[in-house]
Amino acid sequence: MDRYAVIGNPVSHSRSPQIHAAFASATAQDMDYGRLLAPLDGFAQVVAEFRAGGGRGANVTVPFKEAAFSLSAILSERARAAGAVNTLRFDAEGLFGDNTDGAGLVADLRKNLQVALTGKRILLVGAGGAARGVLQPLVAERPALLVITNRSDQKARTLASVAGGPVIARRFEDIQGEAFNIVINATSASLAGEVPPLPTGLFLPGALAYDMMYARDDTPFMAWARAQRAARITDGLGMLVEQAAESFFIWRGICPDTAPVLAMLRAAS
């Protein structure tokens, strides 16, 4: 049986094992998928031990996506653009690193949520690995404007400078008075029970608030957006399922149907 895993810290909350078990069952793939908690300074060792023990590949979650990028001997174009890796495949030539986050986010927005991105004003909150992973796929959808906002102005400006297209950087306090069709939280603040210090009045009529984190109940960002009267509010569970399907294809060469799996997870929440 081929072995795969999700590696992170924390990782006990991850629903990736359920998702990949469902994909494997639906596509008749003989594989096992588990969780691996890596020490903050021990990611490379965990990967090496898992590979030596017969592992075929892994998903990578916070805070190791940049470490996975550095560890990869071969990188996909979208991983290079993101500067981060969330999918590892163990090949004879070495570690192959890819990034399926952006494809997963766009698929969730367009397919599951029926949200058009072309011509829209998008606010991307955060400038870390998660934001880098989704930036280029969002730009490829041709928004009218994409603003990256972050505590560190330099970090946001660096990310905007390599994005191309209508992308600008702003500090949190500098977006006061602006409003958007889509506000995406790409920070990990929700994992710590916090909300980025965003100003009020960010949501245009009909706007979507999207937290790339997921939880059984509202994340802190979702609760904040609800208080701000955003028209639509969702977490990143659909993104998780869609990016997992991309990873599954990288490993197994099969595109699984995501709709039944997403419905199963929503029903279990």
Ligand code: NDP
Contents of the next structure:
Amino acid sequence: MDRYAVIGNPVSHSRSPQIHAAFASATAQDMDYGRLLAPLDGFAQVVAEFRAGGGRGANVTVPFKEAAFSLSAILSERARAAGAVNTLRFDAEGLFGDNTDGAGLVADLRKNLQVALTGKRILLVGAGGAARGVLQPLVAERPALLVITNRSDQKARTLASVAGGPVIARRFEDIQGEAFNIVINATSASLAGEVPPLPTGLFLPGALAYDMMYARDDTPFMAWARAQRAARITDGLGMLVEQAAESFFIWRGICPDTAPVLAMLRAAS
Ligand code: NDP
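Can I have the other form now, the form predicted in complex with this ligand, not the form predicted alone?
Then the entire complex follows, led off by the chain already shown.
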């Protein structure tokens, strides 16, 4: 049986094993997918041991995506652009590193939520690993404007300066008076029960508020967006399933059907 795992710290909350078990069962793949908790200073060792023990590949989550990038002998273009790796495949030539977060977000927006991105005004809140992973795939959809805003303003400006296209950086207070079709929360603020200090009036009529975090109930950002009368509000569960499907394809060469798995997770939560 081929073995895969998600490596993170913490990792016990991860729903990836459930998702990949469903994909494997639907596509008749003989594989096992578990969770590996790595010490904060022990990511490379956990990868090496898993590989030596017969592992074929892994997903990488907080806080190891940059460490996975450094460890990869071969990088996909999108991993290189993101500077972060969330999918490792253990090839004979060495570790192949890819980043499926951006493809996962775009697939969730376009396919599951039926949201077109071309010509739209997008606000991306956050400049960490997740924001870096989704930036280029969002730009490739040709939005009219993509504003990055982040608590540490310099990180947003650095990201915008290398992004090209219609990407600019603004401080939280400087987006007062601007409005958007899509506002994406790519911060981890919801994990701490917080909402970034965004100005009011950000949502255009029909706008979508998207929190990359997922939870049984509204996240703090989703509750805030509801109070702001955003027309559509969603969490990041669809992104999680779509990025997993991309990883599954990288490992197994098969595109699993995501809709039943997303429906199963929604029903279970
Ligand atoms: P990082 O640690 O790399 O980045 C965290 C980001 O959040 C930074 O921009 C940081 O700002 C900002 N931030 C943290 N706390 C606050 C706060 N209290 N107020 C304002 N900003 C804050 O994390 P990731 O980018 O890897 O992950 C971000 C989120 O996206 C997580 O919740 C993660 O679970 C989720 N995610 C979901 C995925 C999915 O498939 N649904 C996939 C990947 C990520 P600063 O730079 O100032 O520190």
